[in-house]
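Just the one chain here, laid out as structure tokens, in the form predicted alone.
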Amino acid sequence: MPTPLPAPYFVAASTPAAGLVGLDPADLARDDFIAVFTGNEVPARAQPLAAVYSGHQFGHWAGQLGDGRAILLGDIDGPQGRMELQLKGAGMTPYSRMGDGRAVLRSSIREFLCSEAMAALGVPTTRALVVTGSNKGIIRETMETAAVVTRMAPSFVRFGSFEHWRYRDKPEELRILADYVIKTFYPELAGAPNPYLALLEEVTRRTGVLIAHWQAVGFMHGVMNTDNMSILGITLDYGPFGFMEAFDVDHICNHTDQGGRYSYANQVPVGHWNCYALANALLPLIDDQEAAQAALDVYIDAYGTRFDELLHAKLGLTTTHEDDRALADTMFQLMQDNKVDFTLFFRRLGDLRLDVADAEREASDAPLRDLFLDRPAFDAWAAQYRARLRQEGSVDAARRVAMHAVNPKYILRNYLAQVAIEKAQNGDYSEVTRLLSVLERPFDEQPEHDAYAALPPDWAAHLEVSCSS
């Protein structure tokens, strides 16, 4: 059961979220809709409950883990299916551990934050309904206070959660858990010849194309452990997460990831190893070992087939070409000497043009070259881009309003929501609302908030995010 919090007062909700479970969001601020998603109620239909699973951290066996300070109050059915509510900061469970079973307001925040911005970039992911907070100081680096986000997804079942019976030899409730999830999430399934089988290759296939999602939007999770990833194959746990901005394929999100495990560039083969980890939790029940192994080869090209989609689209390019390999690793390298912004770059490429004389293609330019070092490199990958977007007959019109609609002009920057963190800190939450609604609509323009969509500024350089983040 949640352990309540003193005096517990709203901070912000999602109007998206909401409607995902018929909720009007302004009935999140009252007293009864507060105290129910601090889990200071217990609704009268509610059966609360902790799940367990064990899972690898860091690549290594990390034994039994657990909701720590997850409480699930139930499932509700909504306009467009069923959702799980989970109160994530809302006291002990016999999984806590050595934690007090508590969030507090700063990851709370970031956490709804970011998990509202992933789905408005079109980014599977669990979403967040509603934060609330109290003035109980809780402990962590320094003394913050408490807050509860409400989570939700259509199941919080991760690869861990099966790979606790496994190595618990305990297959009967491994069959039980795999049935549970055939039926509820992939019924389609059921018939296969194979459904265990069939459960695994298509859980490897959504994880890759979720990782394509990632990369092409410049999101690093920071900890991919097993007991992170989903089973649906969306975006699971909001700790030490970022964006790219300068762009480093080598970049580590998570100052406590001190291996780098978990860079931007390790997240695709990270996902690879573990759907391996997922498939020998299954084995018992696949009871086939090539089989499996070849399950797991759908990743490569999931991935593959779709973040070739997505970079199409980021380029503006509508057809494919052999070439394009080499157009694309020049750029990335291009990027990476320059340490240019991911998102700025790819927004402001929307808005290069091919019909510009030769005296004004400079200033033209202007914007996006701007962000090199190297204007000649810059100028010469430009050339080469030009050309192949003349080769299939772009125009500048229609090809900025399609690359507009897929880069994004606003993301989740760490030190805009380091801005909107110490403002609640301070009593005042109207920035983390502000901040929502211009993440709620990356795509749009909106030049009220330009200063949201600019270059960090000096100080965020030293902003770092850890695992108690």
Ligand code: AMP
Second form
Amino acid sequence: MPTPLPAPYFVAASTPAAGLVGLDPADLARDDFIAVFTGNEVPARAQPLAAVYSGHQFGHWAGQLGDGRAILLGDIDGPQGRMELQLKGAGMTPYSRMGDGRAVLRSSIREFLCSEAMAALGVPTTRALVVTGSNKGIIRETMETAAVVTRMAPSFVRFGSFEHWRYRDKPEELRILADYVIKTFYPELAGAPNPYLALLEEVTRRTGVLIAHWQAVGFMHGVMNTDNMSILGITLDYGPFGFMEAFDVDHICNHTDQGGRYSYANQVPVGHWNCYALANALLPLIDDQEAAQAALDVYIDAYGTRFDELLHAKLGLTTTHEDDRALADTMFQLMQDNKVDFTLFFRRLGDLRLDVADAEREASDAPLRDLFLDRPAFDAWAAQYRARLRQEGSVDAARRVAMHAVNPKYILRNYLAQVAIEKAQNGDYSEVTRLLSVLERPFDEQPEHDAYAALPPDWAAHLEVSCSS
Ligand code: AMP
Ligand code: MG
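Can you swap the form predicted alone for the form predicted in complex with this ligand?
Next comes the full complex, this chain leading.
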């Protein structure tokens, strides 16, 4: 059962998330709703539970983990399907280990904003319905205050949920879990010759697709442990995540991840590695090592195909050409050498014009070109890119619309979250809601919110995020 918090208050709610469970967002600020979504009152028909799981953390077997501070209230049949509601930070569970079962306001706001921002970006993810807070003090690196974020997803089952029963050598429990997941979330696989193999293939495929979306939007999860990998292939557990700003393929967003296991570039092989861990857990059910091994190749294909599609769309290309890989490689290398802001680059690339006189090209390119220190190198790449666009008969206006529909103007930069968090820590929650409303429409121009698309200020260079949440 959740443990109540003293004098809870409303922090923020997501209107689109409320719609998924047929709730009126205005109701979420009511005292009776605040009580439920803080864990102070449990709805009459709810049967709260915390789930056990295990997992590999930073490549090492960590043994039993489990919902140490997450409590499932139950599920709701929403207009778009079944959604489970889970309170994160509502007190200790049998799996709290050394933890206090709590979440702080800072990390709850980060999870809330990022879940909803990712959904708006079209990235598969768990959702966040509402954040409530309490002035109860919570000890982290400094004293902070408690909060609860209500998350939603069709399921919170993780790769680690399967690893748990496998390492406990409990094949019957393993089978019950797999059958439940297939029956509830992958009913189309039930009739496959080997449903457990089909499950592995499908989860592996979805994971490859998920990682392609992360890479294409510059999202770094920060803690891709197998206990944070969803069996549905959706982004799960927002902690020390970050969005790529000055492009660096080796960027590490989690301050605690000193070895860079979960760096931007490493997300791709780690996603594959995690699927291996899942395959290993499912092996007693699949009972065919070779087939399980082969199923893992699905990851490479799914990732490669989706990333390629997303990259073509980001570049405004509607056809494919054998030189596209080289064009993209040169582009990424230039972005790396010049520390170009990932989001601004792709957004401004959409404004590039083919239909421009030679004499005006430099002025026309300036907003994009000025992101580079090495302007001649940019000019050389831009000439190749223009040639490629001309080759497929690209039209400026149409390409601009298409590119702006896939290259966001607004992402959850760390400093934007930090500003909202600091205001909230001083009792002003309005910036959380304002920022969320901007992030809900990441592809729209929203000229009145241009400031939210700006490069990070100097003070943000010192921002660090870690696992302490
Ligand atoms: P994470 O890497 O944040 O997904 O957390 C790893 C494990 O630690 C999970 O089992 C969490 O439930 C658990 N955990 C993290 N923070 C706490 C906390 N404050 N209290 C209890 N368990 C926690
Ligand atoms: Mg976790």
